[in-house]
Every structure is written in C-alpha cells, then in structure tokens.
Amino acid sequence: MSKYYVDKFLYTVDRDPELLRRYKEDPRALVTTWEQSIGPKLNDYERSTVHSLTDAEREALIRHDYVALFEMGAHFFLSLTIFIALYDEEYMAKHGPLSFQREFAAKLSHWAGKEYPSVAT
C-alpha cells in the first residue's frame, strides 16, 4: 500500500470543503482528478515521487470503504475524520448523535483485541 499517498488523499480532501463535496457526490471522478492533478503536487513548485494509488486503494477510496482502508494501513484518524465529514449529518438526522461513529466502530469491531495494521509509511 502506498500509505502516504492514501493518507495524503484523506488529509487533503477532508480539509477542503469543495473537494469534500465532490468526493461525496462523485467519488470516482474526484479520486481520478486528485490522483492525476492534485496528489502529485507537494506544493506549487514541487512534485511528489509517488504518483498513483494501487487498484485496491483506488477502489476502497471510490467505495468509501473505510474498513478496507483501515486494513490496508490507512491512518485511522484520517479515515475517521473524513468519513465523519461525509456522513455524520445524515446519520445524526436518521439515528441520533454519534450514530455514524458507532457504525464505524461496529464495522471495525473484529479488530478488537488484535494488533492494528501499521500506519508507518
């Protein structure tokens, strides 16, 4: 897994309301755009040496599959915060406060008592 690149995606998109909106509305298009034009940039003057996601990473990001991302070693906090940003309001409206966070925890409950995947890059 190119953990750094996945984590960079999660961090970058979560902190930009326009990217976050696009990720929620059309994840495939945003992941493709990000991978081709946003991700390779370190800043306005430098380019990254990592230029692509693996097929599994790309599909997990497109499907918003935070369990797969966790199991591949994506940083837990980055995953949690972006998916809270995407889903918290609608879950809260339907099921009350912290309902998305409880679902997130339940879907990862099979990891309880086990050593978590390394987030080292």
Contents of the next structure:
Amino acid sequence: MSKYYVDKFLYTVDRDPELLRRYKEDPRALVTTWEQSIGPKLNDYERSTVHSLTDAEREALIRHDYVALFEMGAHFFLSLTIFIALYDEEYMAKHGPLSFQREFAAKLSHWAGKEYPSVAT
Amino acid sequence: MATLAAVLASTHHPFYLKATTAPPEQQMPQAAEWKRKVEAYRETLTRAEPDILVMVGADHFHQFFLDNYPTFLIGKAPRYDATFYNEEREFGLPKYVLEGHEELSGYMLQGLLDREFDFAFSNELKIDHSIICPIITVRPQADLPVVPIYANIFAPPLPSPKRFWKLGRAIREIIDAYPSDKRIAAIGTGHLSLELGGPRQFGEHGPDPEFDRQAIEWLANGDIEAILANVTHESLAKAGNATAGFMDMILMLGIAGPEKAAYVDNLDLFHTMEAYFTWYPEGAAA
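Same protein, different condition: the form predicted alone was shown, now please give the form predicted in complex with its partner chain.
Up next: the whole complex, starting with the chain shown before.
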C-alpha cells in the first residue's frame, strides 16, 4: 500500500489541466502513463524507484472511485478537489449546485459517526 | 518598537468572492448578508491603519507536497505570487502579486529560531488561498507588504494545539520587539468545524454546530485555558476531518494574548460556520 503514491497521483494530475483532461477522458490510459513516466519523477532529471501502486489503488484511481480512495486514506482535500474538477460541472447542469458534493457525501454515509481511515502518510 | 495594531482571526471561505460577485439572480440567499458582515469586519482592520501584514495560513498542497511538507515555514522574499491554477479553476480566485517585507521576515525568522521554533523558510513562495482569502475579505486593495507564515494543520502528524498557542506567543514577542515605528497587523485564517471529502461535507450547517458555538465563545473570551483543556487532535477530528484548521485560530489567539476580543461576529452558512474576531492589543483602535 502506498497512500503517498496515491496522493502523488491526485496531486500531480489535479495541478495540470492537460493531465486532468486525460484523466477524465481515458482514466486507464492516463494511470498507465502516469505510472510509467510521471509518478517516478523526483524532478525534471532525477527518478525515484521507491513507490508503486497496488492493484487495488490502481483500480480505484482508474474507476474514479472516491469511496475506495477515502477508505484507503487518500488525502481528503486532494480527493475532493480532483473529483469536483471532473464532475461538478455536469452535475450542476443536471441536478443543480452542490449536487455532486452531496452525492459524494452520501456515498460515504456509512462512515458517519465512525473514526475515518487515517490520511497520515 | 513596532506597534501591534490589530490581530484578526477568521475562518476562510474560498467561495466568498464567487458567491458575492455572481449576477444577483444566481447569488445564494445569504450573499448580501455575508458581504455586509465581511465589509464590517474589514473596517476593523482599516481603522487600525496597518503598514505591514503578518499573515498566517497553511499550504493546501499547492507549493508543498508530502515529499517535503514543512511543519512551520516563513516566507522571506521581495514579492509573492499568489493563486494556483487549481484554485482559479475551483474557486474563481484571481492571481495576485503581493509585496514582501524581507526585513521583518528576516527578523521574525531569527526571532523564532532564538525562541526554539526551528522554522523552514522559502525565498520563492507562491501563496495560496489561505492567505489570499483574507486579502480579499479584509484588504482587497492588496497594497501592503506581507510576511507569510505557514503552519501545518493539513498533513498529519500535526503539532499539538499547545504548540500553536506557544508559536502565537512567540510571534507576539517578536513583533513587540521589532525595532521599527511601523504599525503591524497580524491576520490569520483557519476553520471552525469543517468536513472535506467525507460524509459530513456540504451539509446545511457545519459538521458540528455545538463545537462551533463553543469555539466562538472560547475565542471571544480569549479563554485559552478552556481551549487547551478541551481541544485535542482527536476532539478536532470528531468535529470534522478538516477541523484541525482551528489550530490556526489558536495560534492567532496566541498573538493576541488571553484577552476578550474587541470584535466578534459569525454567520451560519451551508457547509461551515463563518466567524470573525479582532483584538486590539493597544486598546480600542481609533
């Protein structure tokens, strides 16, 4: 398990409009590309060999599965921000303001009143 | 010696600008009231006539990430760019360039090190909405030099509530000792109860209205004893997964000292309770 690497995916994709577009249009292709050439980047030249995604983490990212990501302890701010970027506009047009955010909350309702999975890395 | 002209502690709500500048027919019902309250709060800074702003916030994974996340960091740069692409996208926040104040940044950094707060520093810091939100609410002309300070309320493990209080106390000592005739205002933002990316987000109120009521009373009375007796990382997490931002409010109370606030206001919005506090360490300003 690498919460850090899941967070790195969310962080690097959310801050780049082109990666974000590709993550929306073809998540499987973008996750593959990310694991090959973006995730290992320490800076423009240096590469890190330390982290990798587990199968469950990879699938959760490919499926835009924010419930699974919450349960793995992905950072809440990164997860909320990136999925708002992917879904808020279309939900807003169909169902009105905050409808995506409220569906997001409802899908996690089984966690209400419980201790959440830790986001500490 | 410098004068600490005002201490402002408030919640920051990145949607304030969008909510109050949308065409009237698209505005939320509370937009006009929200704007009135913010403009009244702004006046508490204006009448303190500050020359320099010491601003406390937290980087929300904009410049800093988990490969190198500072617990405490101060900006020491001639200027600061502000607002990242994903903040423009999500919140509709404009870009800014704020003037820095390298002399006070340097004095503050040395003063913190001397008081055993081993700060990280940045000579090239792009600041995020934790500092731009209060610029928009209390100093929209963005015309004063700033000294940005970041404290980690965001990427656990976090420093203790008591450490935030002590850091505030240290910042206060350093401002009081700064050899200058300038008037300094300290402005910091955090949160009351807040949930992001969890089951209690975006409800009709904040996730824990009882915590909010209690927290406002504590801050209004400057009751640090009650805060330190009751607030732990666990109690904050129970009130919402992002409620750790309350520790930046504790830091600001540390700068003000254990005193009643001169100005207290709040606004119950969907998703979160807004709250606004001002202290005048020199007595009632103007």
